[in-house]
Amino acid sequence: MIIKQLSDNEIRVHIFKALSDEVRLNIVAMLFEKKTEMSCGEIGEILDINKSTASYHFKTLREAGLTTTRKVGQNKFVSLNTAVFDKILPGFLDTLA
């Protein structure tokens, strides 16, 4: 299978769409503040969103390249992909503090 390379502008569109939702922006801010990975369940509880809704938001952030997900047993842990923020939106994370 041949994977199409995305242009920088296409990448930006995915990122801005992902960040245009307040819940997803709150997830990014929370992960940045904690400076470590968090479990999907923990984030869902803090933001008071159900599992299905949380899953959708995590998927959107992951597909935009903003987060990475690690699975351990039945638990999933999410962390920020700071390299993408540093390349495409330098300084953006500091505005969330």
Second form
2 protein chains.
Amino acid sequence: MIIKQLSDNEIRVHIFKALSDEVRLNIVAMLFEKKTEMSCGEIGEILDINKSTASYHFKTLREAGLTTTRKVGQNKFVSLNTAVFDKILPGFLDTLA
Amino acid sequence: MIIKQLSDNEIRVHIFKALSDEVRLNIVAMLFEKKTEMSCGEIGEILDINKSTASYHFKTLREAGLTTTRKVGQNKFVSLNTAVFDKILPGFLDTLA
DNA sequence: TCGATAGTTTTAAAACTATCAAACAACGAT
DNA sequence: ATCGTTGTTTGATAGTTTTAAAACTATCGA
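Mind pulling up the form predicted in complex with the DNA next to the form predicted on its own we just looked at?
Everything in the complex follows now, all chains and molecules, and the chain you saw is the first one.
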């Protein structure tokens, strides 16, 4: 299996793409406000989005390295990777408060 | 003329979209490094991009509020709107250094 | 094991984005 | 005036992104 080594700017592009959507920004803002992990279903219900659309957005955030997912029984819990935010966009999360 | 009032997240989406492209990130990085305005032609030549493509990217950055353009004779000089960066993405520019 | 619940994947349509050539507009110099 | 330079706009094309229905996988409880 070949793993492509991404340049700094490729990483940034990936992250900015992930954040350049209102639904995903709302997910990030919610997770930051609640200061705790939330289940996919809970988030999807609050934001009132189709579950496959929600799943697509969770995948986009996860693949950009912005969130982590933890499976518990039939649920999946999403939480923010604050270390990545702090490294690439220091101070950004605090502007959401 | 009607001016739409953008929400905070709409502004962020606009800015993240503008930054989610390698060419535009390179333009921003160059302007930040040089710490001075640069002409469109100079930037386009350094990055080796077609002039209409370059113009498209300048427009994208300008419309997101990230740059300002000043016309001098037949040239146009582009500079960073550091205040916008500092407000929406505090600390980001420094990560480019 | 069956049924319900929670998420993912596949697929397709619609909307959007990046690129380039060609035509255009604005300016300065001759 | 016309020419060369600098940058914008337009229109075409190729590729990407977002959305949602339908089919699928995994887990739990009865």
